[in-house]
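Only one chain is shown below, in structure tokens, and it's the form predicted on its own.
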Amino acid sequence: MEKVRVKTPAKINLTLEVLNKRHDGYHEIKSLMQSVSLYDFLTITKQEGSNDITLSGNKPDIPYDENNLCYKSAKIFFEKINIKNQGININIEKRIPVAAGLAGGSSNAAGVLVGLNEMYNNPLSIDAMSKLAATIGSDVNFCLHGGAQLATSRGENLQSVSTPDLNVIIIKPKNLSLSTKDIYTKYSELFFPHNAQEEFVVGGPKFQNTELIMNAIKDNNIENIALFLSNDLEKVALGLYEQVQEIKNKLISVGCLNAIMSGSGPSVFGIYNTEIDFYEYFADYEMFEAFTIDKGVSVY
């Protein structure tokens, strides 16, 4: 196969909770993530003649060299299936926001894995995929699967869920984007001590919605689930960010069951079930109409 497509869904946290700081520098954390209708597009293409991964697309405020987590998904598959000097292209149609909260780049790398993976005729497994995947980023494992998980440890670990069927309105403000790296740090500054002796060091008030969504989707109750909706890095956010709260209070007024940023932010997403013209409020911010799906990254 000379060329393979592949759609690589946008994730939001139904709930995102800061359990522990880990003795590695990462936090432990417990979350409900789940795949949406808002895609990326990847064209790996084989290049004859060179030895080289480049990397192109329609966004000028991405990397595409090493730095992009693509590239290090394509050089992690052809060590692993013993490849040497493969040319390959792979073109990055993004449409779901950087660095916004919804794994857009994590979901790009899962997908260069799947698709990678079609074009060599499948010689690695779905579980030989997802120890890669959970190498190369926190949230490319869930990406890989998709639909539900109950994503723990770095978020690598999952655990499958119905997935539930939602209405999803996604807000991002347009000249604001968010460090992971820069939330998840400050957050320690304000709720964990800083104890290097300790595996873990426990802090930081816990919303504890998990279980209690996961009960609402088991009952297919759609207001329990927007009520649940919860994430620690909120609080850091919604500190530092006055448009983080104010997209959330507008969702809310304008009819959304409730409002919560995703991730790290600074997109915030709404769950509603009445028909909303969310146009008329939101013409000033990036915005997203999307539905919950059940599966992730797949050949398009």
The other form holds:
Amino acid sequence: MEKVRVKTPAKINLTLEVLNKRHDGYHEIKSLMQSVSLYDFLTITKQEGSNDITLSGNKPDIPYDENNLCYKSAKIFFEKINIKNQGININIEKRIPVAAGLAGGSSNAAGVLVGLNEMYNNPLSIDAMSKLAATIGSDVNFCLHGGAQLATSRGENLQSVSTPDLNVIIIKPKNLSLSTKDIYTKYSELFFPHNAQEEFVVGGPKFQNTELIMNAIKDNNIENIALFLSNDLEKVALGLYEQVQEIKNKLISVGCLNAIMSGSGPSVFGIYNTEIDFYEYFADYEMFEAFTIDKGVSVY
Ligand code: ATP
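Please could you give me the other form, the form predicted together with adenosine-5'-triphosphate, since above is the form predicted on its own?
Every chain and every other molecule in the complex is listed next, the one we just looked at coming first.
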């Protein structure tokens, strides 16, 4: 096969609990992750007469070199299946905002694994791809499997969950992008002083929102699912960027059941179950109307 196309969906976190800081510097998390119908599109093309992995795309704000997660993913794939000097181009049509807490880069990386596996007649099992995915980044394995998954450890350990269909509105401030690393570092300074392994609880006991939301999911109770949306990293972002609070307030005031920051932000998503004309209220923001989906990256 000379060419393959892959759809790579964005991810939101219905809950994100940061449990503790590990010796390797990563944080132990518990998160209910969910794929949504906002996609980037990859086209992977074999380049005869070339030995290189090249990249192209429609957005100037990501690197098109070895720092791109797609490059890393392709390199790891070729090493694993022992193919040397195969020239390919990966074109990335980006719709998912970059550095927005929506795992766009991770989803692209997972898409390259699935796309190349298809191109080379499936040399790797899904388990083998999962192991590779976890070495590329914490969210890549989630993006490979997608749907709704209870993610633990750094986020790479997954347990599939069946969620009801949800309408999701995603809003991102136009000129604000956040680095995942910076937000976790700030969180750590605040909540795990002196590298303590024990959770340092500020402002009273923490609610076990993931357990609560799992019960709401079992009951198919969308109001309660919305009620128990939570994100520990929001505590940091709200203190630093007032736009995050403004968007949350606005989403709730226009009729969303609840609204919460996704991942390391700054995107905020709302869940709603009535007709709302979001364009009227969010013209000054990047805005994406989406719904929950039950799979991750896919060849199309
Ligand atoms: P996460 O929610 O997984 O933390 P994010 O949505 O906050 O991720 P990404 O959009 O994945 O962030 O991008 C994070 C960083 O990765 C950016 O600084 C970007 O330059 C870099 N990057 C490398 N490759 C890609 C890619 N293919 N798409 C997007 N960003 C990429």
